[in-house]
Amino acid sequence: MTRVLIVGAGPAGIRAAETCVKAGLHPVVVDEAKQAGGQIYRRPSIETNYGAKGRYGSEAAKAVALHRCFDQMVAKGQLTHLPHSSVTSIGQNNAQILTDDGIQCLRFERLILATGAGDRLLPIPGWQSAGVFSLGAMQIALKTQEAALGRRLVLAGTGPLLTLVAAQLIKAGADVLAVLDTAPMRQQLKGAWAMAMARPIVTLRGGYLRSVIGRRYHAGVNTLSIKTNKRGPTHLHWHDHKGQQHQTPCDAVGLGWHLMADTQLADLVGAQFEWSPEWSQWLPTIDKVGRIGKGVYLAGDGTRILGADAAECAGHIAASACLADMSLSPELNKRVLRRYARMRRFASGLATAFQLPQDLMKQLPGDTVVCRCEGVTVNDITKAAQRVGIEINRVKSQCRVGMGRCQGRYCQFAASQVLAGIGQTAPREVGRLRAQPPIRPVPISAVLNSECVKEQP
């Protein structure tokens, strides 16, 4: 039996593994990528001309340090790395892992989930078209293959990823025509004060990114829609903060409204959830060291959207708590705790600066697609709610929203907003989609050949 299983090899997972290794343990680390680094420090899948500085910018030194740390532990045989693998189901001390060779069963004593976060997408008319991507997808293509997903690009949404991806694309030579931020400038300045008090250098770095974007950047935009043809986007229609209408020609669009914590595995292992007004999402309930129950710990953006630096701290803290519960008595670095508290203050300011647009979802036409996997529209959700009420799991059973390949990762939030509007209530009253195994698509052949299945009565 594996003593410690770590899911995720981003900043949180790497530091958790390092803490366990220093205590003399041999953890198993499962990650969906082929190399450790997470989304933020993702490494190229092919040889490119990009160096670390070009790929990670001001974070290059941190990225290289994390890569080296993990690679050295693997080379020395201090941990077992299962790359290109997904935990599809997890229960009490037992995980089913989909690898290139099929499904592997793994028993463990302790579990550290460092699952990270993904793009938060809001539906706008035309977003289901080919040529419309998440901001994260655009950044991954740039980092791993030095490719811009389109010739004439428009980026829209809000949050730090919006300006970061825009600046990275511009520096790489891509033709970015407009960067449309739905957060009003007044709101951004309100949050920027708290951000600057916690991390002044990082806040100034955000101002530098704005200077790279220049006059392409517009704050407080609304009423977004994408005009398309058979090949994809042709124009993005939008209104500026003064209410004036614009249309920007494009052949690719990147969308993203900050990030959503990936909490499905936490749900499967019994985490309790609470609605966070600050982050406008359901988040798992943890104690101050990331513990959610006996033998289970959460770290990184899978608990709160705090960023890569905070994820490193959280990984160390959660692993230290795990070791303490195993009577290995590690010394928890108080400096890490203070740094983590400062990161939380910064993230709180970030959430204030880039709040979600309240009116965008209210303006959607009935034929707007909400769930791209299943083609579910606003009208479909409305009709389902009229039959069974606004509870999201009941609506899911009626119209298949959240039943597609992404398992609700991209449509759950939008569907909740639609249902809240129908019921004229708060999104928290709609509830949240319950996670169901497998949380990733699994080939039928892998299931039939799995020893995990054969062992079951």
Given for the second form:
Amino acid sequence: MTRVLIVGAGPAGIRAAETCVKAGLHPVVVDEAKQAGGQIYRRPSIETNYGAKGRYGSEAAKAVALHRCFDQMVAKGQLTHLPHSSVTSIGQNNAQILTDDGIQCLRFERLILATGAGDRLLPIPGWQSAGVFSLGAMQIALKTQEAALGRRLVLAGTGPLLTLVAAQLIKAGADVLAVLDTAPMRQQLKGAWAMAMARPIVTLRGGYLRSVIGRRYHAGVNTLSIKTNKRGPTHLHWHDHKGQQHQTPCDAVGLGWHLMADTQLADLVGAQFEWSPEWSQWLPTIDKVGRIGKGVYLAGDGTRILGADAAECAGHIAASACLADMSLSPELNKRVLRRYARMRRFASGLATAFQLPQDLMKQLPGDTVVCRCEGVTVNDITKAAQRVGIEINRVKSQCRVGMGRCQGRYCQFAASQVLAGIGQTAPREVGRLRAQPPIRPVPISAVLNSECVKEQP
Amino acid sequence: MTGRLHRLTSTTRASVDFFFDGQPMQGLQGDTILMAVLSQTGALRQAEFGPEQRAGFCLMGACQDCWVWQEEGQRLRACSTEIRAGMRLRSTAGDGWLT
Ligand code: FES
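Having seen the form predicted on its own, please provide the structure of the form predicted together with its partner chain.
Let's see the whole complex now, leading with the same chain.
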């Protein structure tokens, strides 16, 4: 039996693995990418023109250090790495893992989840079209393939990623026509103060990135909608903060409203959740070091959206807690704890600066697609809510919102906003979409050929 | 139809020949299937629930928007699978793909 299973090999997962290895354990690390690094420090499959400096910019040294740390542990046989693999289901001490060779079952004593976060999406008319991508996707295409996902790009949403991706694309020579931030400037300045107090240099760097974007950047925009033809986007229509209408021609749109913690596995292992007004999302309840009890620990952006540096700290802290619970002496680094507290203050500032637009959802026409997987519209959700009320799991069973292939990743947030609007209440009153295994689509053949699935009662 | 993808660097990577819906196409070594296909054309497949086309959305294996199939039947996520020379891909599932 594996003593410690770690899910995710981003900054949190890598530091958690390192902490376990230092204590003499041999953890198993499951990760969806071919090479460790996570979304933020994702690596191309073969070395390309950019090199680490071009790819990760000011964060290159951190990225390289993490990659090296992980690769060395693999080379020395100090851990078992299951790359290109997804945990599809997980129970108390047993995980089902979809690998390139089918499903494997793995028994474990303790579990560290470092599943990270993904783009948080709000629907806008036309977003179901080809040529509309998440901001994360735009960044992945740039980092790993040195490509833009179109020739004339418009980026919209809010959060640090919007500014970062826009600046990276512009520097790389892509044609970015407009960067539309739904957060009003007044709001951003409020948050920026807390950010600058906690991490002045990082905050300044954000200011510099804004200067790269220059006049393409607009704060406080609203009523976004994408006009499309058969091939994809042709224009993005939007209103500026003074209420004036604009049409920007484009052939690709990147969207994202900050990030959403990936909590499905935490849900399956029995984490409790609380609605966080600060982050406007449901987050797992953890103690100070990431414990949820019963030998399960959470670390990184899958718990709170604190970013990569904080995730490194959290991975170390959660693994140290795990080791302490196993009566193996961990060397918990006090400086890491202090650093972590500073990151939390910074992230709070970010959350304030880039709060969600309250009115964007209210302006949505009824035929706007909310669920991209199955084309469920605002009207469909409204009709379902009229029948069964606004509780999201019941609405899901009526109109299939949240039931498509992405398992609600990209629609649950919007659906709960729509439902809250209908009930004239807060999104927390709508409830939380329960995770259902398998959390990734599993080919039937992988199940049929799996010895361990057959053996299970 | 021209490709959706805009490569920002000139590349020295070797080219890779493959087929998509019977059409011969070329990508570059190290491309994902998504990149290789979108460098030549505008979409990966037709949406099942609407009139629009799809070309992937998240590129990180989470949204399942980028499904394509091998002629032999296997379903792949185009954003998370590397292109290989001689691959024969299609934008729709063949008959009996569940097996
Ligand atoms: S583009 Fe989202 S899974 Fe491939």
